[in-house]
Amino acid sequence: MQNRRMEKHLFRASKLYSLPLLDLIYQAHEVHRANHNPQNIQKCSLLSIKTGGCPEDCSYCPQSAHYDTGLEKQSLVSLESVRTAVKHAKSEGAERFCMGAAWREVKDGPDFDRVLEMIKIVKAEGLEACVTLGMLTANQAQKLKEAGLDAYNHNLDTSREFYEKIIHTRTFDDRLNTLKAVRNAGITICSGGILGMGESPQDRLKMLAELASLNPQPESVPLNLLIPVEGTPLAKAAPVDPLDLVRLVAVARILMPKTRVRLSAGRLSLSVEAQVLAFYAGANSIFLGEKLLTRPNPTVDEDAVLFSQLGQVSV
């Protein structure tokens, strides 16, 4: 059943691609506006909780332990650390507070349990939670829904086929399983991709393609750009072509009508007439703050200026 609604959809986003641009982002408008309030994009603050020394090779990432990208190790912050950031994030009109620690999967124990206290305070102040932590089992997925999680994230990067040109340490399928498991707890499913790792179209089509299978499909689709970081693999790649994502943002709109789509990483290569064509494709998201857990994001004095030229009062 898996494989059929893949190929139903992988042959659809195919065909949507190929459209002439205008009318793709046409038709990805009208979806947009049937399902959603166009002036509403949901604002999201990502703290790095624990950093560096991964275990895992993922090509794209300067957190791994495979390379040497000068990155200085931490490990898990305190909750006060965690409480005060949250303050500070909803001070500047994030809706929800997300947390990443460069763990390759989640172990009982005490720092689990920190991250658990973490999630109480975010909701504490009122704010969606969301972490990210690697892979998980049932267990832990209940444990992280009881207290009080409303997402997930875990994303699958990139097509079946070309994922295992960057990770090896971890299967496609571990990362279905970990979804499976968030979505049998009961959180909801972030999960989106990263474009300009050398990956073709259809790659990227392929992943849009095994997020829209998912049934029920998942609320919330990330789409990064790459950030070459000295020391990776991938430190050369060359730069996605902007009408690239927003063709990308069009199709994954299309074909996930409920979805928030998120322009994630990489937006400070994004000119402000790039960011309003992706929003106007579909994309409803976006992380706010100076810093996505290791790398550079626009200040929140940038976003305030871009939502003010879109007509928004306040970011």
Contents of the next structure:
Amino acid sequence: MQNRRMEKHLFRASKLYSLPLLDLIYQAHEVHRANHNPQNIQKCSLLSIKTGGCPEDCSYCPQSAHYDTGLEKQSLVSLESVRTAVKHAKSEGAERFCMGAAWREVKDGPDFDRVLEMIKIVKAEGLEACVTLGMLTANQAQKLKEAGLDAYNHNLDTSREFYEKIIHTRTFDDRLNTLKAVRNAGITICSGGILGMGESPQDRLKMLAELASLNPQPESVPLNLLIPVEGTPLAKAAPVDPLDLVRLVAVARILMPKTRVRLSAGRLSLSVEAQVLAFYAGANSIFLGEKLLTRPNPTVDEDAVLFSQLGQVSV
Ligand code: SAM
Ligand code: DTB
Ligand code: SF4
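Since the one above is the form predicted on its own, can you give the form predicted together with S-adenosylmethionine (SAM) too?
What follows is the entire complex, opening with the chain shown before.
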């Protein structure tokens, strides 16, 4: 069933992708307006709560222990530092606070218990809480839900076929299984991927078709442009054409009309004009603040300029 749905979405995605660009973004914008207020762009803030030393070998990731990227490792941060970061993000206008850990999977014990407390801190400040902690069991997902978690980020990252060229320490089905546990626990799903790892346009469309065929569809789909990091196998990957990103945003918007499509990592490599076009094509969420997990992001001041150019009052 999942397979048939996936094939159907892939057929539609391929047809859309081959449309003339202006026809595609016109269609996407219509779907966008019918389902969202285009002025409403969600602002999410990111915090790395446990940095580096990850046992997985994801070829894109500066935090993998398999590569020497010069990154300083850090064990799980304190509750106090989370509280400070949440208050700061809130003062900058963030609506959602996302915490990321360089873990392969969650292990029950004091670290997981501390993450549960972190979620309660985010909720007490009135923000939506999201975490990304690697693989989860059904029981752990349930505990996250009880702590008040709104969303779990777990990316499919690319197509099923390309996945094994990028990551060798886990499988595409491992990812789908965690997404199932998240959904069954009643937590919303944030799942997307990365463009620019050497995948073909067809791989990108397959990834979108996989996401679109989840039932229900993910509430958020982050689209990251690869940030090439020295020391990783993808350090020399070629940059993505911004118009290819715009095309993909448009296809994502049409396949998943209600989903928040997030312009995620890589906005520093995009012009204001490319970002505006991506918003027009249906993107309606960004990461706000000068740091993603370990890499830089536009500053809040730069984004204030972007929002004023869009005619929005403030960030
Ligand atoms: N360890 C957990 C996992 O992999 O699910 C959570 C943290 S991991 C850093 C979250 C996501 O960051 C990855 O799925 C990937 O999409 C993204 N990411 C990591 N390194 C990146 C890079 N260099 N450029 C763009 N996105 C990246
Ligand atoms: C997602 O899709 N992108 C964010 C978030 N989910 C966790 C992470 C981007 C990481 C970029 C590389 C870094 O900062 O280390
Ligand atoms: Fe680890 Fe996540 Fe980075 Fe993969 S993407 S190496 S799982 S932190």
